[in-house]
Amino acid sequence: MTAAPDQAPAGGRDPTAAVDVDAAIVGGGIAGLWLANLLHARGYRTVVLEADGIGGSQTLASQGMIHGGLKYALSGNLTGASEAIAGMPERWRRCLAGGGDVDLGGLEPLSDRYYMFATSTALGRLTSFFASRTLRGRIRRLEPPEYPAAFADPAFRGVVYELNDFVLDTPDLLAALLRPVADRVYRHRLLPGEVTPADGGCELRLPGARLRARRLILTAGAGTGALLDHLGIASPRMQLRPLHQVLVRHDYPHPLYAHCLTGIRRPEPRMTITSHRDGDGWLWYLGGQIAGDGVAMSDAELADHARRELAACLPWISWERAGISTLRVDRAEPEQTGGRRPDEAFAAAVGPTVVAWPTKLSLVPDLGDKVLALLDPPRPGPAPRLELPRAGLGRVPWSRP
């Protein structure tokens, strides 16, 4: 007796059998894992295909900031970008408390607050803007006894503000998101030729299996571009927005999570600093204006520039013996006029394909809302199982060989 079509014969899976899912997610960074958790909790049969290590190309290169957008309002006015993201810290905090869209209970932030500082108390119109009723609950000027340890040095004579923002350790965040869905996250680099339209959805010809997905959700970062081309999707298009970030290894004993506003001439932080464990000490990771300006610089030029900027922003700390290296990162985003930074998370359906970019780590909950709004209700069926290796966590850039 032969097995019925699409049914595994006794003794093992029929490699020609089809595995049916509601959604096949391509890309295992923060967006893919968040959506996998969101959909799994709502009864969707979901698999994730990740080409390399979980979070390896973009998520693990982020600074882990969950912020409410005030760094986009340094002109002294609220903007579309600052308001699109304003509610995100509270949504994430509900998740950390175990009561949000995704259960992240037990995940501890690297820092429960973020700061803005300047070495001078003269911030012009920003002083009154930060004190305005409009920003009540989002920013607070600190008194010296409240300063974080990095500003306790008597040589610091400036001003420090506390924001309702915080910083997560991205490897810990990814590990927390992976645990509930680990049995459906596979390591496989999806090739464009493996995807074809089929019966109102998509068919993926994978090693040892045919995967029939009602929805194909693309969260593959830079890898989304080639898939869009193969699928003949002319819009939306992808842009890669380059940054050149800075890694600082030093013997200063205190971590710091802060935007430097000293002497800013543009409405953006001079540098954005996060701190990450590096052996027995701290590594400082620098973004902000320095990362944008650094795109046009060589590694050596940016390292020299960063040493000068650190001396200007934090002159009470000696930077002579600090080890400085750089990291080029491409942010994969929906294409914008002039290549500008998008203000919001993005999701759009083109036939059975959903194209999704969170655009910022903070906006991932908003991305979840947008994707859910594009999906039909789940259909009942067996949990999907594929004969593919499981995907493991990637490594942060500063720990790679």
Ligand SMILES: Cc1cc2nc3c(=O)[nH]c(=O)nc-3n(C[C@H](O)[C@H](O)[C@H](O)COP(=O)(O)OP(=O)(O)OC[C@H]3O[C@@H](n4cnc5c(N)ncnc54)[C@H](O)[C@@H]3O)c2cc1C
The other form holds:
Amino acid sequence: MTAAPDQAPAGGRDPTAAVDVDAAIVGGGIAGLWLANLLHARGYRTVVLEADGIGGSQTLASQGMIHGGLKYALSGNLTGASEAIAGMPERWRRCLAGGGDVDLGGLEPLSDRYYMFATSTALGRLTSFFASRTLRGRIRRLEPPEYPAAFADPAFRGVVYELNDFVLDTPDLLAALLRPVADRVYRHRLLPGEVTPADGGCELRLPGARLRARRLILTAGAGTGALLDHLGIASPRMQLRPLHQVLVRHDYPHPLYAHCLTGIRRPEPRMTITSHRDGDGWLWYLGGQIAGDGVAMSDAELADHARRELAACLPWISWERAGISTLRVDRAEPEQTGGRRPDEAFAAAVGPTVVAWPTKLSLVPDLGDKVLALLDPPRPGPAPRLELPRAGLGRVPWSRP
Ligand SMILES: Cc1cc2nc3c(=O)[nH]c(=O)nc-3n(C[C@H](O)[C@H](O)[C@H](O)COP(=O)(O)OP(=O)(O)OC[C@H]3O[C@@H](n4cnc5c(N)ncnc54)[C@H](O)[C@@H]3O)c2cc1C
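For comparison with the form predicted on its own, please write out the form predicted in complex with the named molecule.
Expanding to the full complex; the earlier chain stays at the top.
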């Protein structure tokens, strides 16, 4: 095997020889791949170690929404959470246009817009809040001719708002992020015993190579908790917030990307709907309140509940023959008081280790800023080539065998 021009042969042939990198990134979800792109573009010698398929547990299970946080403002007030994230859709759009932090030129969103709807026009104080000057440019009430296809039914007499948010196909996103760095993303589950402190950095004893990393960047999602324990890092700690998502297979021909606000009693969408390619049709993926409430339900209870909720939120569509299944998945985040939702991306340095959780797909540009601020300038030199298999893309949870 010949090394690529900007790659040096690793200690693969001589396991006693150490190779140097600026950063070893552990975990190839959105966080790890985004950081690998940022660092590679700035001349950092970087490798990524991914235990399974790229995209891991959360990223490929996510709904792919790049949002500006308005769903956190359904109390009728802008909150810390809604404002920290407000600028993210524009940052992502610059990336999709080929500028921005990471070049995602050519990546087509699944949907260029996201909607909010209710089957009644009576939204209480939210009606004036959505029309207020503070939200100008972030939300717009649509006229019926502008409605997406799913609301074109004459039986729908509610209200539809368009948000600045959009939805990405996460496998397409990960493939675009993998392309520029594929030669440095390896399949390997980092075991805590493989890491030791060395020369102000870390040494990773990998199969066939000793890697000396100035920084060990943990972007292992839910896997970061165990790595922190074994590295003896007491703070930050990780919290897991569970979700029980709903997958709906049906023969309704249109996709839908919308929050349902019909009859909400809490400041949270009753359901958050995204649609994903599934054979010749669309699979609808439901999150939001239904996925939080569903945590306490069995799979069968949640499937029944989801069928009733779909009938209440979208009564002009027949749900009797829909195939409904469910998916349990945890969000991995920095620990917060009372287990609440973090408002921002998180990155902290503990010695040579950087602990990073984006907390949301949308907030990955924020994570990039925070991690870059923690790093010293790169040292010139080729990136190593390790004698490990390359990592491949993982699969979305609804993919058919
Ligand atoms: C159901 C659901 C829906 C969501 N929807 C949205 C949304 O629409 N919009 C939004 O902004 N956010 C959303 N989020 C949040 C968002 O998906 C996550 O914040 C984000 O994907 C986390 O990415 P990550 O790279 O940190 O983690 P992950 O995607 O979980 O990746 C971590 C990777 O690390 C690997 N790993 C673990 N341990 C090791 C180890 N020891 N060695 C090597 N590799 C290891 C894993 O295999 C995995 O690939 C959603 C989350 C969930 C759960």
